[in-house]
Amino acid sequence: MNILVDHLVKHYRVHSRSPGAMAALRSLFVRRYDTVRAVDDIAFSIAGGERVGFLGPNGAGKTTTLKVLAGLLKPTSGVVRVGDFIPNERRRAFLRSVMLVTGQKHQLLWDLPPADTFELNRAIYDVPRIDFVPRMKELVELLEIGDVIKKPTRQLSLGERMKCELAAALVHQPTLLFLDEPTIGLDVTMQALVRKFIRTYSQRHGATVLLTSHDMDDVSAICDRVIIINHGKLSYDGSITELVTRTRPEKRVTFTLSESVSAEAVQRLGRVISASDRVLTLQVDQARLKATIENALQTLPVSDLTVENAPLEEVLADVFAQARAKRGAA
């Protein structure tokens, strides 16, 4: 399902007053309001089947945008279309085709097993049993939850609950997933399984995914494109590779050594990012990459090496810093 956002604006009127009893009393008769520009004239489009990371610092407007796209909020102005629908009209066909999943809110019934929630959602979305049975079998197998769906939810671990939340959200096989921090609080193994599942589900069913997360491993594993907003405005829209190359064109080269070497021998190779007894990481300009590696192989006891881009966390930090600098100069 495709998404079109054109000049989207979402403002809030927020009551504001000074601290103290007199200010509280005055506010009963005369109220002062501030306008909060949560989303301020952004535009983008997403094709059906794309997996897009929707990124930005806290307070950037990510969750507000997701809620507008899911039909939970009405935009102040602008055009928002999801498929053939205007989200805030909340038509039945639209609601049956989308799902908003967050890592902080839950729909599973605490004292009942997840299987009961699956049945409840089947009834809510009027899913024929002939479709429901094979669909749940597929979800249970992909998420590896066959051993837990008949236990009371309160007895499940956080990771088990999150996997069951995903299964419950997909009972009606939505073609558009809004995911807000889907792996928050999960251990490394559970995070990897959830990421793999989301990508597999999208590929298998052609589902569009819009993901917000502060964990860049989520974004790298699931998405091929990122949209970045900052203070309600669009900062970047494009591929992850292009963003990294444009912001941090240098490479990170990590050498594993068979024996310790002197600090002088290391520093001659380039800028040292980190160095332990036998593991050395350098930051190297793209133009000097080949020469640096050849020099290291000739002068150091290298047993292994890896070449990587700068971490996405550092790239985003640079993007946010540049945005702050522009606002300060304006």
The other form holds:
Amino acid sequence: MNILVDHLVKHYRVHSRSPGAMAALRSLFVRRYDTVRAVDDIAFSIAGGERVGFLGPNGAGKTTTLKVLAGLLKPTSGVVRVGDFIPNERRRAFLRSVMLVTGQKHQLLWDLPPADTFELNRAIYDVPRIDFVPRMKELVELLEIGDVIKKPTRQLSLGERMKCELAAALVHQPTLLFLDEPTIGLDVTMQALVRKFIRTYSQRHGATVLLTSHDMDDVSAICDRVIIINHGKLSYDGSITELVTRTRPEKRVTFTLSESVSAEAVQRLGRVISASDRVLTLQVDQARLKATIENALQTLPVSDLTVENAPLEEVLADVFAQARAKRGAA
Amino acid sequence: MSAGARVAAALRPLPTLYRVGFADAVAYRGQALIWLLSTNTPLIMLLLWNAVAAEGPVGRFGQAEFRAYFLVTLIVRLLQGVWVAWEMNMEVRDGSIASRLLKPIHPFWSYAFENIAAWPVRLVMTAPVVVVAAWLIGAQHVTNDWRQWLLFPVALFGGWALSFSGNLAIGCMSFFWQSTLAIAEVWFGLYVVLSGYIVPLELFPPWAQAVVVKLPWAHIVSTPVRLLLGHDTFEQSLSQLAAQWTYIAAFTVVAALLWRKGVQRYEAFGG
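Right, the form predicted on its own is done; let's see the coordinates for the form predicted together with the partner chain.
Complete assembly follows, chain above in first position.
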């Protein structure tokens, strides 16, 4: 399902007052409202089947954009089209083809087993039982939730609940998934499983995925493209590789040594990021990569080496810092 | 899709909505029981009015009539629980209404069926009260017109539907004001005083009675109670039911308009 966003603007009107009893009393008679520019003229398009990470610091406008695309919010202005639909009209056919899962809100019935929510969604989305049974079997297997779907939701762990949330949201086999922090609070094993599941689902069903997360491992595991939004404005739209190469062109080279070496021998090679007894990580310019590795292999007792890009977290921190500096200068 | 097919598609999920709602109501059976046990205002009023009537009847109400009136009032109240105004207010404030907005079924249906699904549990829990009430009231204090017996379930359901649609309209106001609980409290306060819940409406002064019987709250409790007790003729009952269902239609239209406007300005706070 294609997404088209053009000149999207979303402003909120928020009541504000100073702390204290007098201010509270005053606000009974005179209300002050501030306008929050949550999304401020952004444009992008996403092709069907793409998996896109929507990134930005807290309050950047990511979730607001997601809610506009899901049809929960009416834009202040601009054009938003999802497939053949205007999301805000929330037509039945549109609602049948999308899903929104947030790590902080749940749709599972709290006192009933998740299987009851699955059945409820089957009825609401009018999924024929002949499709529902094998679909649920597949979801239960992929998410490894066979032994939990008959226990009351309130008795499940956070990870189990999140996996069941995903299953409940996919009963109608949507072709567009909006995921807002889907792995928040999950342990490492659960996170890995959820990431793998989302990617597999998208590939198997050609589903478009739009993901917001503060966990860069989510983004790099699921998405091929990222859109960065900061203070309501779009600041990057492209591949993760290009973002990393553009922002942090240096590579990280990690050497595992067979014996300890002197600090001098190490510092001659380049900028040291970390050095423990026998593991050494250097930051090296792309242009000097080959020469540095050859030099290290000749001068150090190297038993293993890896070459990586800078972590996405650091790249994003740089992007946000640059944006802050630019705003400060303006 | 034709209009008929659209209606059929809208109705198809309702049995499952009801079944799941029933399972949810059963899960909350302890809470339902506490609510039923705490709904004792008609019994307290029965004691008070019984004491008043010991010195002589008040209008048509002697001790036996008060007993019949408040026991039927208790049954009507126990079967008419509505919490949609409180639920909507909470869901709009904390953003959890989003999950209803994303489903291809109008949330009015899901709210209604969540409320209706609690009926069987309430019926089972109310059954002992009904048995005791039937024994205490006796056949001479209820209507002997079989047509009114047939109308009673309609009036009872109508009372619930009126309470629900009024509360639904209040719940929809949550899109416009941060808290509509105060309005819901006002509604409930007026319900207590003006529905016949604590005092039969015919004991109001004539000028007040003339106004009160035309207000919506009278049709929630007083209409079904008077119908079952045979206080109205069949023709009067029909006229009361017509007024009751007119209010239901009016509140539903108001709720639908508020919903349509409200959803457009909804700001979906809360992550």
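Under this definition, the rigid core comprises the largest set of C-alpha atoms superposing within 1.5 Å between the forms. Numbering follows the first chain given and starts at 1. Note that the structure is a prediction, hence the values are computed from the model and not measured.
After superposing the rigid core, the Cα of residue 307 is displaced by less than 2 Å between the two forms.
When the rigid core is held fixed, the Cα atom of residue 17 travels 2 angstroms or more between the two forms.
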